[in-house]
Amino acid sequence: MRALEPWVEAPLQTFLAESSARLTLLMTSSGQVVAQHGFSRSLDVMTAAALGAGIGASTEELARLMGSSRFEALVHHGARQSCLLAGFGTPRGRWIGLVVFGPETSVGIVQLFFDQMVQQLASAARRDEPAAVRLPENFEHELDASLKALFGR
């Protein structure tokens, strides 16, 4: 697991050890990682970050265009896997969180527990403080090199 800020770190290991989630991203509503868990090269993270915020925004803006309030989370059911992504507030402002999960688990459990870690995650946020931005020392040459892999050039 990986994680921007200190005060995330203990409410996405209790969500991990409850909903024995397979791959798991929490994200700026702009795509940034705040932090991750289960994915094995940067590509697929900032891939998976990218392609998250796009489908919480059109998701929204869905929602918006039907006369509803925001949807708050959108489920992918697999033969082998599934994906939750689902949007919530933080006194840093609004996040999204990518969960794949397999059939060792509900999409209720991971649902609930996913619930409690936004609960924690809103009471250990630091509200004096912006949230901070960070890139990679390496992050024009991962962006670089993530667009060329998605669009093959």
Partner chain sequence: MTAAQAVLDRVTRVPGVRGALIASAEDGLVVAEQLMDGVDGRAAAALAGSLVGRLARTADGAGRRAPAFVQLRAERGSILVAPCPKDLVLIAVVAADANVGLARLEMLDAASRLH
Contents of the next structure:
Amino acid sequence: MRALEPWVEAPLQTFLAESSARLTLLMTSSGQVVAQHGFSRSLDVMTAAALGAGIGASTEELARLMGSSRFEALVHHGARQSCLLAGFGTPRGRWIGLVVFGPETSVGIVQLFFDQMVQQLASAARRDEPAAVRLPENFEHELDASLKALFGR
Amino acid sequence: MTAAQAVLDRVTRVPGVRGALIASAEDGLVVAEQLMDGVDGRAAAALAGSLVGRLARTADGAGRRAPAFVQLRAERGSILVAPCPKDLVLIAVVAADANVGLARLEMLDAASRLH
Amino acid sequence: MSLVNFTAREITCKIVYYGPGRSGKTTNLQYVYGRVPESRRGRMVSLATQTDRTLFFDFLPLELGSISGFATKFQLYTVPGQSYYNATRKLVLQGADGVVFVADSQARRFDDNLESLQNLQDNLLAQGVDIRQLPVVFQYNKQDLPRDLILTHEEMDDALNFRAVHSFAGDALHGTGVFETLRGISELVLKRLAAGAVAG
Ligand SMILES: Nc1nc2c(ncn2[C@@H]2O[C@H](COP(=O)(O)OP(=O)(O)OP(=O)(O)O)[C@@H](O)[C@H]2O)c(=O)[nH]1
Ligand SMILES: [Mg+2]
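With the form predicted alone done, generate the form predicted together with the partner chain in the same format.
After this comes the whole thing, all chains and molecules, with the earlier chain placed first.
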């Protein structure tokens, strides 16, 4: 498991243990990765987050067009594994969770513990107020050197 | 009244039963429910579905038949589970002083008639 | 909003290629994909129609490497340029840290460029973003076409670039200007971040 913010770790860990999910990805609604478990390549995680956020955004928009509020969750039943996509509010804005699970667990279990994680994330976020932070002084200087190296010009 | 509702009606009439529900075992999702306030049907369905699945796999691995009735006893009551045909489970949430014997009879009888 | 994480020392920025239909947005990403070493890029995802028109978005994740000890990642997106996909464009634009406006230099596409730029401004505004506050660069693409069909770099600047932001002449098909453009927007986005933007 890998979480960008330490306070996300405990709720996610509990979810993973209780739900037996194979892959879990938490992202912001604009597709930025917040935490993940089960992926081996960080670049693939970004792709999954972009696609997950895209699905989340379009189903929400679709729900609005059809005059309902938002869809709670989207479940895709596959032959060998299934997938749950659910949006939720956090004190840090709207996030989306993407969970891939197999027949060793069930959609009911995954949904149950997902909702529990959402509650735990909400209270953990309130305890961990973000501090105002700055990049190091030399960032801009090093940036020039890095861009030169990367783009070769 | 649907067949499912009739089954739930009979089970919840047993003294001490605080709620009954039918769930799909594989998904752990509620199919029908009749619950008193404060009973979380969704959690009961998810957990009982998973429990039955695991027990069935364990029994199978040991070369035994899957259990026909499960009682999970906790401090403040029990959860009773009866697997039914068509991958359904009948679940009852009962208080500590409930008549578990009667509940069991009703559930087994009802389970056999859930076709 | 860029995600800056100080514990994990990571920076992730979202850059959106915007512009009218068939201006060459997807071609820009394809060129970058083909030229960046595999270790620094992920899979390129293209959600497109059967005729290769972008339907939802293209997506290409890049790892720029470490800057001041921060692992810096870019997410490149394109929007579908065709006008009736506006709902989708709005979705892709959400949370963008910078925009590359890919204009079609062909004289006959003049109005389409203007319309798309106006549409960008409207969509940003609907999300509470003033285009003047957002890092934006222009790329005048298809400069390889015959002179009599296209407007020059200066003419394109006059037509679109009112705020005199960075602009680049491009031929995305052959790669001219593609990396210059990407470098231009990267620099703007990261410098803005360094200037004191706070973690998202
Ligand atoms: N001559 C020339 N053709 C180009 C150039 N860039 C792109 N094209 C061609 O223009 C056509 C459209 O390019 P795309 O990259 O698919 O355009 P797009 O902006 O992604 O279009 P939408 O997805 O519909 O918004 C393709 O046939 C490209 O080969 C260029 O610099 N010069
Ligand atoms: Mg395209």
